[in-house]
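First comes one chain, alone, set out as structure tokens in the form predicted on its own.
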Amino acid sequence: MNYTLTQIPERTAKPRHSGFTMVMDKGLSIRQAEDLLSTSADYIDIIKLGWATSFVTPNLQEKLDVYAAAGIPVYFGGTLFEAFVVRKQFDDYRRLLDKYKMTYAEVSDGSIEMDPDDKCEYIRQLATQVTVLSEVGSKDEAKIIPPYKWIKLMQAELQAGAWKVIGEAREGGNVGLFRSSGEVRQGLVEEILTQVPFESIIWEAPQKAQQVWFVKLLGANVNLGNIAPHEVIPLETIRLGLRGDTFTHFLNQSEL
């Protein structure tokens, strides 16, 4: 930091378990990553390729090859692993993680249908080859599923080898989690932390009331996913309580 502030709450250093940031790139150029890694690569845990915007960004290699000097490991969207599935094509799927040398990937059903045992067992296979991010939660704003469903997912995952899973929002922040207006489904997220550890959730959070609520109900170091580039930093002031939204929240009045 660039000064000192008395009552900051305590950040986790990285290589982190909890306060991990999940930022999107949805198509950024070389010199867009080398930007935005000169200002937040000290807050960014991973960078997730969007859907399968890698299949058309040019100078994928160069572009990897950027984030990997940064120290900061990259992942396909979990669209991508969904494309090669229902083409029937997942060990070139496999192959291709290989030939990009990726060390994550996401396993997800959230364009496809798919049967949970299936899935789980992608995610075991797969987890023997890289460290494994499964989403749970549909991309259709009209499929409502039962919280103790998402529980009983997020529970199977886990215990098939997923190291995180990530709650669905999309990019938008709009289904899933959230109601199509963005507000967060709280009594969904209440009931899932009664059964899943919160260190093990990653919340995907692209809108800035659902980082803020997030961050009030689970403090500083809460995961959150699918953070634009832009809004890296605005949201780690949101986490230190220097931002209005959560600027007394992590004060300590008796103390002023």
Given for the second form:
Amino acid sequence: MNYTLTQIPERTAKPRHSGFTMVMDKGLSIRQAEDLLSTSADYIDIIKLGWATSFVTPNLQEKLDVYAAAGIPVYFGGTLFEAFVVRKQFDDYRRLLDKYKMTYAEVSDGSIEMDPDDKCEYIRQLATQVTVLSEVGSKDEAKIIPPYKWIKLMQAELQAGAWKVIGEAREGGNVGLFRSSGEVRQGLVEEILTQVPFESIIWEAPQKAQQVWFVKLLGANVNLGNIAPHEVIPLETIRLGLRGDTFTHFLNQSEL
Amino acid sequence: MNYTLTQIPERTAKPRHSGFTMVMDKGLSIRQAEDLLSTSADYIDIIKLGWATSFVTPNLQEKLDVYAAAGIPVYFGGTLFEAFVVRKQFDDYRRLLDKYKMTYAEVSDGSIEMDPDDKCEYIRQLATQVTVLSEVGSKDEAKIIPPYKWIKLMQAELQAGAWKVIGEAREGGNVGLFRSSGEVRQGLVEEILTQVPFESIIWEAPQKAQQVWFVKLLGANVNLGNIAPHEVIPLETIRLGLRGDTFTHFLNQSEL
Amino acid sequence: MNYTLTQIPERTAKPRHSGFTMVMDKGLSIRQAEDLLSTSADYIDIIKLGWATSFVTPNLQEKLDVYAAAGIPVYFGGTLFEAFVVRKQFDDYRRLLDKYKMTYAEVSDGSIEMDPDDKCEYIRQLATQVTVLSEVGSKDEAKIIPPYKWIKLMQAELQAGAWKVIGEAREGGNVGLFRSSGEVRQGLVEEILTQVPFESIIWEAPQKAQQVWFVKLLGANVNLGNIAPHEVIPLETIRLGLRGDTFTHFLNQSEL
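Any chance you could show the form predicted in complex with another copy of the chain after that form predicted on its own?
What follows is the whole complex; the chain from before opens it.
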């Protein structure tokens, strides 16, 4: 840190299991990736190459190398897994992970119908090869999953071998955990937290108000995902109580 | 492509007449322009220097050189044409196009009142010098043009020598083809398509939901414009059915 | 300028007291800062390192050097001042300004309660060390300050030694001068202008419609702040009547 302030909440250090920030790269150039790392490498725990953008980006291997050199793991968005599965090319997907020496992979069913048992079987198989993140929630805003089912799915997927489960929100933050307005489904989040350990969940929260809501509820070291590259520094200040939105949250109230 | 997936819609190749992507540069630096090309050159068919931003950007010639080296044509936004015309400096505009060796130009009347015959005359004159794109639609959200008139104007402008006609939406996607909420004027688009050839139209569609709507209606190879630099890769995945929004659109339904 | 157009409003030149553009840097990398300067240095009068982002950016000294080399002053967002004050570390803040050789500082009370006399005392003290910008308005959208009080505070703060006063809007443009929808509190602005000199105020106006509103009311040379880096070129065209929104505003109407 560039200077000293009292009453700054303590942040976890890498490798983080809580206080984790997952960033979405949806097509950065090599220089843009380097720029991101130059300001934010310490605050980024993992990078997702959004949905199937890796199919069309010409700089894939070079970008993987840039992130690897910074010690930050990368994974392909779950939509890519689904794109292979829906085409009955799951074995090709496994070979793809090997080809690019991926150490993480996401299993999701945001765009397709998948039997929960089948999903868990994919998790089990991939967990022999990589660290698995599994995602719960549909990308279809009309498809509302009730809280008890979120919990059941998350528990089963962790049980099947997922390292962490991700709560779906998309790049926009307007489905899954959130209403189409971006408003948090507070009851859903609170009910999930009664049954699933805090540190096992990554909450996709691309909008500032969503990040603020989670930091206020769960503290500086909540796991957040789908953070845009240019929002990593702002998010870090929200976690530390150094932006207006959380400014007084971590202060010793008796001293104010 | 970095790997192989079945059932990916076929895309047209450059020089494209359909499946065309027009990107808006509203003041990129040289390095940012290079970054854009490094990830997206294959997917960009033409670049518009938004409205009259070319007046105030200090790097104009250098940027034109960067785009030229990538083989991507560039044109000045129609507002610049209008700025010259409204000042009775049309001859200066023609000299400007020569000075910068521009091979494309836009004729529009989004910010001024112009008689349709006069507009066609400008198209005719400029078509002797460059390839002309003409734009239909007002930037004034209160000025609603009925569908039959859109069609009449588009047909007359193509007849006068425009290579393609552009449907107005602005950078924001909230006028012309769209309501102020960004919602597509579906009846307008569908009526236009009954009379004007699909490949003669470029639809300005800066918002993701608008791009998705057009790809679902007209397929992977619809012509789209006013795409922000960082949305070219995402748009390409939408065209290919590799983002949630169009994920099942191109799949063989009987195999699902 | 790259070419000549008649009827372009005259812009002030640096060092500007009106027609001033303040840009918000909320975590740019060194290269991104260089990119910004390469296109926009002539149009940027001062750069704010947004709120307390300077706490977590690893490139602080280097970035200050880049901006200094371009002759553009920089200051820390007011939230940083407040973070020190609320922790009773005001002396540390003064040392921090010296350590980084800052020549400007902001005094604000957007996130904390502060007695107006105390705020003026901070202004007086800091004015012996740096040029002071003071900000009026709360970051809390529920806290509405009536116009007469804005005026009283602005006058007192200028009297205490503030070089200019800033009207609060945040990065989003949805508090202070604006309703949560982003709409300008027109009556507030107009009433302030009856009592506080035009050139003593910097209006935070991050949204395009807000910038347009101020340029239409106060002309090309209104002082505007919280401009995002990629909006500096677009703003300059709005000031010059070269974007649709202000296109006819500066034209000699009798010639149209």
